[in-house]
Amino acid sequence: MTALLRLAVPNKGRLQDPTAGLLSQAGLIYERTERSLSAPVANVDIELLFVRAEDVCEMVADGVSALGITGLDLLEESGADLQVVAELGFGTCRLTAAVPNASLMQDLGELEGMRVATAHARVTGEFFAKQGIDVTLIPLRGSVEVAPKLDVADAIVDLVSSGSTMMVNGLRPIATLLESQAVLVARRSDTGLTDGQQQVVTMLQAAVAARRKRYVVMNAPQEALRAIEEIIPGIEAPSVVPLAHNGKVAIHSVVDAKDVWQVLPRLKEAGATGILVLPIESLIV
């Protein structure tokens, strides 16, 4: 019997639902109840471990799990000697230094000698030490944004997605310490990833890559092919299939999702008709 590969994933918080969506898109079939601590994957020799995102790094570092999905900020804060084997493209945020709107401070250097509240004491401390800026860290687990209002700190360092929470609490950012997103992590090994680990990496990366692309299908006159190929060259080249009517072809290609709005009008102008834009489940380049 093949040994199960354990994959630790967040069981709550901002990374839980996007992680579950990615696993489903990658083709993993499993059932989980609200109280589940683990679940076997029906179609692959993988066992999912449901833990706090903050605990994923420890599970992987201790060898309990072969791989784990967590935030880059949590990996850096843990100090675990793990490698990032894939960036997953969701859960994006920034670890940001901010001060009250009324403060005159404009850059990090002006925080010299100040009190800085944060839930990311390790990353924040190492960052300021590398910058040669002496600050007093005030470790907090929650409600970091209110620290200046309560005169607990002069500034904060906290995770920011949209920035709305900081604005509501009368704060403005002055610097970014770390850009974060969800990542797949593994222990470092002189022999590299195992076949099982590499399979997981490949399938998750294929799902992530697919989210950034769209599959475009259209009909066009043969004489429009050159102009259309210049608009959507595809990964290597567009697929061209002759149609039953003389002089007509079907063109299949892949485009960046962010470019669809600009591409479609140009394709129509070039002579394309019956244009379909379809999602992609997986993409291995």
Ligand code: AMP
Given for the second form:
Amino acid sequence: MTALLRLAVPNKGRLQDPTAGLLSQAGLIYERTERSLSAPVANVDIELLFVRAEDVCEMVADGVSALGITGLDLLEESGADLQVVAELGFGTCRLTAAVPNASLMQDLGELEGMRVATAHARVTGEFFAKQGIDVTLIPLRGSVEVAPKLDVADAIVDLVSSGSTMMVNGLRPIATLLESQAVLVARRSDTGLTDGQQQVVTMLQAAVAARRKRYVVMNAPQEALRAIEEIIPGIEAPSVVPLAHNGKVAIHSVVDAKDVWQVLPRLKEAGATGILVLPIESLIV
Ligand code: AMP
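Given the form predicted alone, state the structure of the form predicted together with adenosine monophosphate.
In what comes next, the whole complex appears, and the chain from above leads the way.
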């Protein structure tokens, strides 16, 4: 009998909803009741384990769970020797060093001998040690941004996405220590991922890849095909289907989501009509 494969996912906080969204887009069917700590997946042979985002790496490192979803920052902070098997594209943020607006400090070297408050003591400590800058770490669990105001610290290191919290607290970023996003982690293994792990990785990667693409369908006169193909080459080549009337063709292709709104006017100009832009659920290339 083989052990049940578990996937540890955040049970609350910022990563909870986007993780649930990804699992559902990947087609995993499960029911989570309010306080459940785990849930079987109906259509794939795995069990979800709902834990705090900061405990995910521990669960995977201990072998309780074969896979886990958490923030890259939390992986680095845990110190666990795990591998990132997929970047999931949400929960993006930066671990940033910041000083009060009034401070004249411009670069990191000027933090020598200063007090740096952070909830990310390991990553921050390792970062400054590597830079050869001697700082005194003030480990805090939360409300790090107020530390300079309270004269508990001269600078802080904290996670930032839009930067508005730092701004509101009168802080100015001076360096980025780490670019983070949600990641799928597994233990390192000389034999690679098991078939069960690989199946889950493929499902999640297919959903992540699909989010970056759009399916574009349009009609066009046969003569416009070459010009349109130059605008949207597709993953390999566009599909071209003759329409029943008018000597026109239907063209189907896949376009980078970030480029869609630049591409559409060019397609129209090249002769395309009835252009549809559709989301893709899974994409395996
Ligand atoms: P939680 O504390 O459970 O809400 O989750 C925090 C995790 O969400 C962090 O460790 C990051 O991986 C991620 N995250 C994304 N954006 C931010 C942000 N602006 N501030 C804090 N955490 C963020």
